[in-house]
Amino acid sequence: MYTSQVMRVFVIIPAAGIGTRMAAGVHSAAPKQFLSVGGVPVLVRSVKAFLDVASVDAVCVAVRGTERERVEAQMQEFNLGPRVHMVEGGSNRQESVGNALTALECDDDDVVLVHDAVRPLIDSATIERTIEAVAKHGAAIVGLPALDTIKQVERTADGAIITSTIPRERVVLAQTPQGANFGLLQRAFAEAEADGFEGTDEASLLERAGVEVTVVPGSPRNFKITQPGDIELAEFYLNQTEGAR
């Protein structure tokens, strides 16, 4: 679908999820990626954040077939242009990203980033640092240092029992984008599919395939909209940014 001649940068945004944690409140009528933040749909903000980075060649959005018309209309309404493409999403994140990887005709050294559709406040500087980290190290994710004490627990019928304390300096909270050179990411997905393994994110598949993944510092602003109140928090951050200009 998309051909490369020199090292290029592609972004995959899986947006086929339905979401269940917005069940309460006024935001329950639509999947999270279609809710509005500051008058702009969450998905549109996420896509535009990557289009604002000059080195990004294309953004591939994985959507459910029933939502394709709506997404196409939103992309046209906000004039996001010819760099945005769509593929059929799968029944889970891994399948959606896999479908998009299949649609990409890349060289092994091309950079492929995957970003959550519902992290609309990712900034250009973080995206650029992630691209640079993938180009240098082969694979990278955005991560946030843990501020709270982390406890490892064992689940029992009566609740959780602490088994150990994990030093905070050894822990990061994974965000997106996450990415790798196309060849590495493709191999990690192929191996997971062959073994019937389903990971929690792209980094988990890369780790399983023996690929070292470096961490790029993230930001609290780059949070994932998952529950009631998150839209208001996103708008708060957005107003702070616009007020500072």
Contents of the next structure:
Amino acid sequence: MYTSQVMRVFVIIPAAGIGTRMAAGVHSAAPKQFLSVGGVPVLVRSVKAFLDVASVDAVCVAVRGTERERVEAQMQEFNLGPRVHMVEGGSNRQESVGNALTALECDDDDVVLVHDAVRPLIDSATIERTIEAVAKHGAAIVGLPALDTIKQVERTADGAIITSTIPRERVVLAQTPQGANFGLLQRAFAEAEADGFEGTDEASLLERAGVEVTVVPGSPRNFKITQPGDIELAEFYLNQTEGAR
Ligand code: C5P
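Same protein, different condition: the form predicted on its own was shown, now please give the form predicted together with cytidine-5'-monophosphate.
Next comes the full complex, and the chain you just saw is listed first.
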């Protein structure tokens, strides 16, 4: 199925965010990746989703030093096993991923996927399709076609004024996993660092490094737990899956 017999697959899960948006709502101030969805912490669900894919060799989770003990305890409680490793997170997402990239011992052709800790409902089929797309094209992300009409705006003191309409067939909403061959991703991160560029995803770094990034279809289930109500939404999706069994 994959282009090379020796190609390995590594997954980076940045989980060092503080979750300030969620803290303002009804839930406790615990960062959202540690909240429970259906009795299992969000981060544990995200890690397990990748461990369930046989071709994944290792998962590297970036966490804050102060959270390390809590994460280690969760990993043990849910028996995640020896394929999971931990590195120190950074002060933004890109730094957290960069720290993990530095820690990985990869060959240039190995596949590296990055997945937000706070997207616990990613499914095996989408992960496998992303791995295949990276192996075939060099870089890929999961993206959701836009259903709403997309407007470009200029922010004003009163809110925003529309400056143009972007045809929605030309738009996808970037989800994760996002990945590339290790050599490409490493170069994209090095160039971003040298230029002082900070992006909110890996694709933006790859794009500016001139790498063509393909898109694998995503799903609304693979949403990012961000605001109050999102835990309930994730549990609703989970119950739907269990009800269908
Ligand atoms: O804040 P945002 O929603 O972009 O976070 C996306 C992911 O990046 C989350 O899983 C979060 O834990 C992680 N992150 C990180 N290190 C930071 C900030 C965010 O690993 N300093």
